[in-house]
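First, one chain by itself: the form predicted on its own, in structure tokens.
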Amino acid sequence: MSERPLKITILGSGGWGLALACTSSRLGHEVTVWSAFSDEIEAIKRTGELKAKLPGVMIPRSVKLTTDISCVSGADIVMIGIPSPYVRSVCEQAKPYMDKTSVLLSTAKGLEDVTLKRMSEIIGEVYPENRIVVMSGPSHAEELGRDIPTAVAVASSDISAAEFVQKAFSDNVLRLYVNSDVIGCEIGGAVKNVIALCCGVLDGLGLGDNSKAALITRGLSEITRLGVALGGKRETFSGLAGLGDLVVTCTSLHSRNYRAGMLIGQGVEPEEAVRRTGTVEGYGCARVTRKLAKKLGVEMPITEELNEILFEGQPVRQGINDLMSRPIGME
């Protein structure tokens, strides 16, 4: 745990912000949270939860609820917990008002589309002078926030950094792993969203569990393969922020692209499944994952299958069969 109780300011309303805010506040920390989205910010007030994003967790009244960008300003530690298309338009928002001291902790998961640049070469571009943190592992808001013990992994290339957000949010709920590999673990977190879209559509045509095994780990093949040619530490692949982040996602009701993907497998088309489920990341970061592959000439072919689903009109079997048609090899 801190040694000092912290001033913390999470930029983002969503789940996983909400439920790191209860955790924040039980550790003793001045505890923000900011959204655009005044709708959200009075609901909490008026019920003391929201049940859009984190039914049933209470937000503890000590926490600030607020709309104005301007609450970074002196805080310790800015989490930055938005959906990845926003991140950059938020970070030049708050820029006026944040300061260089702060240890920016990103929690976002994914690739920009134009760029294919990971969240935190975003953040750095907009606040180069200031440390950057990622946070990424097996981690239902829905589960932290009703204590459920959880495991994540905080990685930084200033170790220093990732130590003190470990020591800010660590308890005998959420323990943090401090890993030095930025890129593997937000490449984790990003491309595993990819797969449990793939998982979805194998639950959602009833297909079994042989199915999802081969899919899990032949995905996981591709999340390292790519992981790998950008800088990454293979070793990062078999940790938190990359088996078991896929793993959970992969698994789970809880996670919105398997929702998503399960809505396809059964017919839905996926602009509507999408539409129907709320922020799905992996729909977004498959198309980007298959640009930044083909850059880096990294085979990938159940992303490049499930591209071929969501956005050229591919049937779901045919995506299948593909897979299951292509030349044998070795492991």
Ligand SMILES: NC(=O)c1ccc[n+]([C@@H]2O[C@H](COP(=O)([O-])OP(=O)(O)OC[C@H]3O[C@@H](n4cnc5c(N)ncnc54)[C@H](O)[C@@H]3O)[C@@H](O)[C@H]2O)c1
Contents of the next structure:
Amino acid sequence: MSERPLKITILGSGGWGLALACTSSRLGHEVTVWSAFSDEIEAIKRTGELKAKLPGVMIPRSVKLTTDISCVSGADIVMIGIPSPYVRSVCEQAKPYMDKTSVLLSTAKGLEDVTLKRMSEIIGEVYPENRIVVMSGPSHAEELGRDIPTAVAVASSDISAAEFVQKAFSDNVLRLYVNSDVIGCEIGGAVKNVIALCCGVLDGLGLGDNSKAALITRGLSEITRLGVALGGKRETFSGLAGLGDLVVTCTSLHSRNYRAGMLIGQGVEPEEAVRRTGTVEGYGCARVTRKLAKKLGVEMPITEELNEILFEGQPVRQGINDLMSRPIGME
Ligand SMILES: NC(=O)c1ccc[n+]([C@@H]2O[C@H](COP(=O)([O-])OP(=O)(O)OC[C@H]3O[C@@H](n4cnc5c(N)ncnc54)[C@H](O)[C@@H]3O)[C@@H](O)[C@H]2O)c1
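Form predicted together with this ligand structure, per the form predicted on its own context:
Full assembly next; the chain just shown is listed first.
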């Protein structure tokens, strides 16, 4: 839907970077995917796919693959598809080559440890002159990669930048909705991983649908409280980046957060569950969210209880019991 083919550089050859590489290539853009890891790039060149991250999805031959980060130079859009703990370091690495005119598209869902910052804040610190857009919403790479209809939000304080990204990536498989609430979209995307971990714990314990629906609903309440306290808009949390992303993550085996939670519910030690699962952004995010909530005086009982389970040796059954024994009150 863009008026001309764009030069799009994707940082990160994980599931999400590759799924969006397929989308943008299908739309006729000139696409380059960068990875810090030559084994990822070599595997795609050799087999046409990255089995470890996105099995069964063939990466179009037109997509250029590189480990040379100077590939960001001259891009219309640079998409950051790196797990949140590494976003700052990768952005700093790319800095000598980045043009001020490139629109930076953040897709990472998390909060930075120590600074408690959102991803767009980090990117804005490294690139104060670039326009930044955040993409968030219910989107499993495994599904978008197989052309399953998907809808996400793209948020920016500069609506024209969000519209530019909307036009660049929209087709009849991926549908993008523009949103002006960057804070709400980022908090929804980051903190849903915390609630999804908790949902996995419930399912690992073998509890039922009633418990899960209660957790998702009360989880949404506490995400909303935090987001609003930070300056996000309440209505964002009933949209794609709020309820949408929360539901998809809390109910799917595609989610590594949910899967790690299941292992914990089945009795695996939290650290070991994360080691077995791979990238589990909700693990670190649980700790950061708790700090943020304390700083702002926001009540987040589910996040609090999950922290006790993950980091303080609280038995999972005790955690559920604590949540069910809280003082009763108004919804
Ligand atoms: N997978 C999804 O379905 C999905 C959907 C929407 C958003 N996201 C978000 O997109 C981001 C990436 O997700 P993913 O599933 O592709 O992650 P992933 O774990 O598959 O990793 C993505 C890539 O990041 C790069 N990377 C990892 N560690 C790095 C490091 N230390 N230094 C430099 N590069 C490094 C590697 O190329 C890796 O393949 C996450 O923040 C995630 O929340 C993922």
